[in-house]
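First, one chain by itself in structure tokens, the form predicted alone.
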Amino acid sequence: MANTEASGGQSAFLSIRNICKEFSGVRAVNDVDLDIQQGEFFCLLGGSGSGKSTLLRMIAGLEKPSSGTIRIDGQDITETPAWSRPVNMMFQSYALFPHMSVEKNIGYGLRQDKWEKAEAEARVSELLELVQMKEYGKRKPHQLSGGQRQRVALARALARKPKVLLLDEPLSALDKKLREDTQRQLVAIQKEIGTTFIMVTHDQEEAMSIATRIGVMDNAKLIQVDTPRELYEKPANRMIAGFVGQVNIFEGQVSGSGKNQTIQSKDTGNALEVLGEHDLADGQTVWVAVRPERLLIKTRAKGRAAAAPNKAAGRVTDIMYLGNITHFEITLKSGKHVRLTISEHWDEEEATVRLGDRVEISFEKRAAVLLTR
């Protein structure tokens, strides 16, 4: 079951309960709940057609719930309009006003709202410093780089003073020098205002690097919500091992019972054994994950065995050098490939392996992950 509450058991500011959106009868988000609380950084991650983006227009409004309820600060806003919602939304494409100055176009929504001049005023010359564009607020769009339409585009989005922001893709047209710099800026301006974002993004570096928590949505569903450490250290499933960054998986068979748990693997040849206690009956599959960072490598001896647990020989088919890491791929004698990472301070012998090389790779039983499904 995913985790969806709020952190540290708090009341949630905003919380989502038996959220359902069906379109020609297929449901695009099934029955999810979640709490977000006041001040976080929560990203919606998942593929394409997972229901993400489905789930932040219902948010914004801009989608209405097939069932289900929407609160934000205690408010029922389900039947709320978007307009009367007390959030904004960032888009993808900025849709900046091009005839409009950056100044006109970060105060537009104020004077929609009929704020006094001087009152208006004051508020766009805070978000140009906010987002560091004081110098730029004559300017049109087009006499801008992405990465700055993208904070006068944040800065729109934020004049209104919502109480939460929602984000949609808003780094993926920046190239990825400037995502990254941008995340952290967004980042920076996030924790400076204490305003709760939401942003939806198919990328999960970039929900790695920049949320307080992610919830990982598939087949409109919401799989896990955790913080990015427990994430990846502790994914519920294969689905979420796989699409948290890079993972191997290894089947197998269960194989008695007791605190180490012992798997019988034809993907390595070998028992595996890991740490933990499991409620898992004799002869059960299983799956056990392992990062390529966690992984050791060594060359070896023409013929010898590698029998020992959480061992598997196999032959370097491919090294991918990228400077401060180089990554192995290994093809195990059952055929399994597998992904294995090392740092730039390798030991000695590391240093030694080479392409078609025998080696012999292992892991600690305390760097694995049992998943049941």
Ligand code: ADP
The other form holds:
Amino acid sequence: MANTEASGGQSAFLSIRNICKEFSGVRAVNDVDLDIQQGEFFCLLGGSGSGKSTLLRMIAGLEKPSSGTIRIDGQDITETPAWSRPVNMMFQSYALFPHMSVEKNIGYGLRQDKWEKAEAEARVSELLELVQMKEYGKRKPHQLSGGQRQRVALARALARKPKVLLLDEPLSALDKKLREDTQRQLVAIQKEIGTTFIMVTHDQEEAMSIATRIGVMDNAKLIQVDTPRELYEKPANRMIAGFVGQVNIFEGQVSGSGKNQTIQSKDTGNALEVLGEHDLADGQTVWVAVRPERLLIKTRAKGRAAAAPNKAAGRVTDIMYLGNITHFEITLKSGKHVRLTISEHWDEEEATVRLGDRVEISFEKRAAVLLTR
Ligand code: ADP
Ligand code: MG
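Moving on from the form predicted alone, please list the structure of the form predicted together with this ligand.
Full complex below, order starting with the chain above.
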């Protein structure tokens, strides 16, 4: 398992150990260990049904774990009821009270907690400022835009100063442009107040652009926890490699052992070579992942096959020119389709590649990631 272990050990702010959740025989969350540090903007990323919401709801106290423990700031809260946990969940904007003004919505929890009137008013005004809604305190939710309602929901969730704010796909109902603006605002607000945020999303771009670290869930398990960069550069398996960004995966068979070990690939018709030493068995199937932007391309003369490691011969079967970037589809002699992208700074030879051309693709060892599952 890649780096899901404690990065800060006992000192982690939120520490989850061996958490499981079963719903009438179905394992929704399977033996999850996770440590999150104070002030992180952590994203739980995974496909639908992978267990993200269930894990988040257990942190919130809205679901009771079948087994395992949850600690926040040194305190075991596994048995603590939701309302007295130092966490809060932000629900989507439609959960605002429609008949209450923005101010009343934001101050709702403070009135429940019987805050002094003056203190509560000061807190509400501070929050209105934080989410840039100062002029809108008297309005009702239906008099606001979607993005503004979202900010009110955020202010309301932050009102009682939770130690951890939980967000379950809060932006999924917004259109692309508004979603990107709201992502930026969320990051800015989180930085300003320093509260630990944990956000669930199935959108890998959203997670990559927002998170300090990402936990990838698949089939009830947490399978990798890393920074966005590490996830992209060192995915733990083929699923993650394909989930965070585009990738080409070449299958290969290991032969031999020790220094003479090679990986032969039917996909490329050549050997695959990667950096570093790997503990592989003779006959084992492995995969080498290469990002489209790390593949190199050049034209070749008829019949001239590329007989060298990390090279393959093929033909250009599609070109999509987008101005700043060009996408190529190359069909290799093996029939495998490969994606390759070239940014505007291409060299002259690359610039002359045309649809239907015979080409040779290649990649450097350092561009290749070896995967064993
Ligand atoms: P995600 O948020 O990643 O889409 P969920 O955590 O909502 O996934 O669900 C994980 C699995 O648990 C799914 O198979 C889902 O059907 C199941 N599940 C979630 N909540 C319940 C529930 N209250 N009762 C029964 N099954 C549930
Ligand atoms: Mg969910």
